[in-house]
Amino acid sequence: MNTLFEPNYLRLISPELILTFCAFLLLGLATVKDRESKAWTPALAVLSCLVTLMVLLALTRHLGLETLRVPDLTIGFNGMFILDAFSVFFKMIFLIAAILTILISDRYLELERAQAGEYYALILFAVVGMMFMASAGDFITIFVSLETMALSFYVLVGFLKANRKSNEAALKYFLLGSFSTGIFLYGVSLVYATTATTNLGLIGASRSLEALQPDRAPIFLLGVILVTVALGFKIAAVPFHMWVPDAYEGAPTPVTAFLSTGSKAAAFVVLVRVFTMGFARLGDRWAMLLAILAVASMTLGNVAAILQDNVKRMLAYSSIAHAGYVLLGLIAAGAAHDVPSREFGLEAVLLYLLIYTFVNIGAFALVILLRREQIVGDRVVDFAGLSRRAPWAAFAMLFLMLSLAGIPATAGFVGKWYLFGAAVRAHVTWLAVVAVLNSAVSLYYYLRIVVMMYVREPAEAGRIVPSLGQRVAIAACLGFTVIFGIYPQPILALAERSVLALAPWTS
């Protein structure tokens, strides 16, 4: 493990700086009244993400941080910013999620008659916040980047100003998000009071041992609990999930797709950083705290999803359940008593979040296809007879639903197999059993959509004509689900080598 302290700090954040510049450029183009110029806005947004991705990969190659070669890390800004294979993995997820979201948004914004320039700029600003979260090595960096992302999403959720549901969803999300921010800052202040630092590396290396002395331990542990509560809100874990159904239903559907994937992955990257670097000395104690959240999330999410007639609300509760599944990997990393089992748990987390990004955005993309003039298209009954109206769309939705349910020969099965296996290897088999039972429950509401598409007669005979961007996004999501469900070795190797960057704290 080679640790480099990069003197040229601006070079470390060059991908984020480029994406920020592109976001401001899109904001400037939004003020132009020329329609032909605005027509290029989605293409420019996609190009911005692609350029950022190339700069990120070029930077990692220059610094010797390629995720497929060596597990080195580079530290800048006095330990507040960490660039390693782990952060690069998540930054790629965020950029891919943004590209897919932009591709499925164009036709939707036209139907909703919404302004496009500000919309795409806000997506890029949210990605900037996520990318900084992936490299955060200090609670201060986490807070600033978390709020950069959150403020962008507050506006995006309420982007349809004429839609009452969108306004209500944004208000609920903003109020509860503000409370979670206050809780997070209070928790960080207690951690700082007992450790005299906000740097995660210092807390994990030595300061937490001092904070666990009898005179400080209650305050330090309370700080840990409050930080967990705040991050539990961001990943939508029970009982901090109250905002999710309304926010997902009221937000523009592409925003819902991005919120359920990119935002969730960003919250999990912070959870992994905080608990493997800062709170590693707590061991089994934080693992048990997360186990309670995982069981509650899986159970309530799946049971509540059964009762939903709105597909967006159903997928909202499904995302709560999936947050519980992902927590299994993090719990396994904390409960395991050997290094390979800890690393295996973290690999499962990375693998599942990558798979979930493609599968969930693909599912929401197909919900967007049913949105037409005077037809919202987000009810379960709207999928009736889809196999007759658009066989290719029904086929794609079939595979994506099976993947979310974890059926073999899909990427979702691979993700769940590794998560459940991580729990077994860490000797928390009871959690794996609970997860398997919950996966069986989830089959009901996923297959209900399949039955609607292939068994029920179509309610109306309107044509479904996707845009080019929607075709590309759906094809990419379906291709990923099928190919890596059969041959997962490339993404497994990528996740395995990315986790090696956390070796100094997991070993």
Given for the second form:
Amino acid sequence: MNTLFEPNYLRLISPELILTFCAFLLLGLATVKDRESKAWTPALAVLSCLVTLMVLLALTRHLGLETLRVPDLTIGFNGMFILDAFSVFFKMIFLIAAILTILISDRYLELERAQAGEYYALILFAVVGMMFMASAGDFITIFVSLETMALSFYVLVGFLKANRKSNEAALKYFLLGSFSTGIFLYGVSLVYATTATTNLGLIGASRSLEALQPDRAPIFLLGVILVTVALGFKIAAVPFHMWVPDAYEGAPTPVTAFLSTGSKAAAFVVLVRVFTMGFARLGDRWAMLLAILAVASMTLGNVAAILQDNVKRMLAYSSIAHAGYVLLGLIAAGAAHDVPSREFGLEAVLLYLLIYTFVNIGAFALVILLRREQIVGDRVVDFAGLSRRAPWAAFAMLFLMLSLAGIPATAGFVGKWYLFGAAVRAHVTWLAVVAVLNSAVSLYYYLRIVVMMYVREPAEAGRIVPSLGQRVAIAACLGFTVIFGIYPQPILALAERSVLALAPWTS
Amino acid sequence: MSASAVIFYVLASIAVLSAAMVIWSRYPVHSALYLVTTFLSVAGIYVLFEAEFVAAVQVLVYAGGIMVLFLFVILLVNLKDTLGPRVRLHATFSSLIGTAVVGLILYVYSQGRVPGSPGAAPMLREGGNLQAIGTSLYREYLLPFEIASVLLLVAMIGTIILARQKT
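To test you: the structure above is the form predicted on its own. What is the structure of the form predicted in complex with its partner chain?
Now the full complex is given, and it begins with the chain already shown.
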């Protein structure tokens, strides 16, 4: 950690380097006038993500990150970059989310007449930002990579330039996002002012709150609160959720899918890293802070979702509620007094974010399926009679909705089981009770779509034929939900191994 | 009085005078130009204190980037409609807050509690703080520095995408 640069460090960031290079390539391709070769852009984008994923996994195996029982860390760039099993898990989530998003984008962009190579390049740039976020070991790295992701998303949300809703969404997201950036920096500067470092590990190791000079402790706590506010904005937790419904509704639907999964998971990886490394000694304090956010997010998200007639808005509020559920795992990690319970909480967070990525992108893929010429297809009534017009798609949507609601035999149930279990194990049972009640409420609006699809008569005849990309994406999401709903052991073991990397700080 | 003290008082009085002119001039564009003068003389003061990096940032970011933004807004927005009773209310409030802040600064100064910055001294000896910042940017903060280049590229591409005509 003392050496500032070694050629070896380039190997640590090789997946990110490759993906950045691919993004440049796609940008170059966007300037080509030839339509034939342009049609290959989405395929190339998927290929870039696959290659990056492969390199990442090969690197993981080469460094022995996955098999080592002892927590293993590979730290580079003076503590700025940490490659461990924990970050690899999240990088996998980001790459998978990007692949699924690209698969469902092609047909949609064609219908919106917004085909452009830059779209795919921006998605890849967003993933680069997310991947650096997952590995960031310093507030400075967190900040620049967070902004790389956020800027890509601001543009992606406003990508439909002819669409007023998309413009409005982008502007609102941009303005509120800029505020959250400012708040984040202010919080970081206060933490720096009291600890004289921006390195998460050093902040965690430096001093406990009691050992700080008495006049500095409140400043440090204020810094912690401000950082929480800024990250709460990114995970879409109440009361920092104002941008979510508008941004999710106005954005191009594939971007909404990516925003609600990739961006949320990226914000959570930073939350986990910052709170378990930097602020680990304040566990019981930030657990209380997050508990307020969690209860507010779950309750407001679910109640507001009931009132929505637009599916994208409904899924936006549902995504707010899900941020609240995931917070439960992190709260458990902060509130629990023994190490296994803390790790259990973090495992639940990882597991749920992976499951949520598949389920939510699947749900948005179905919304995209209804988008046709002249029909926006994002109202709840647009789902009427889908079981007759596209039986397989309706079947997939049925499963995805049940999974979001957390019905047994779906992956969503497994995820919620572990999250709520973690809360009980950490003796914050009341939070688990609130979450279960909220899940019951959420059943209403998820099942409303199912009823629409299976009970109501279709408003128009004609079958809906998905494109190849859509078929692959929906099948992957459905397969994941079903298989890991019944047999979750592989992803459980993966999450368990990944959390071990955080052990030096959780114990 | 030493030479640097003379230069300091000249620069400081230019800064204060042009800051006052920012408020007093009738035309927004004149205000903006006086603001540039303030920024530049403050940058001069920074150089005087051997804070070259802050001076360079002051010129590049404030006198350069932010002023251009100000001028754009002034030229694009019709300001005539906005000068009304509400502005007067704003002015009252701002002058109250401004007076309070000046009072606070004077109070702290009179108490002799202005904290020095002991951390700055050793940096100056190794070829000024410009070099110190450059070294740490390219060594300790190499990775964030490189990610920032991607960040700026994304910002540039984004602007072009949003601003270009539909093809």
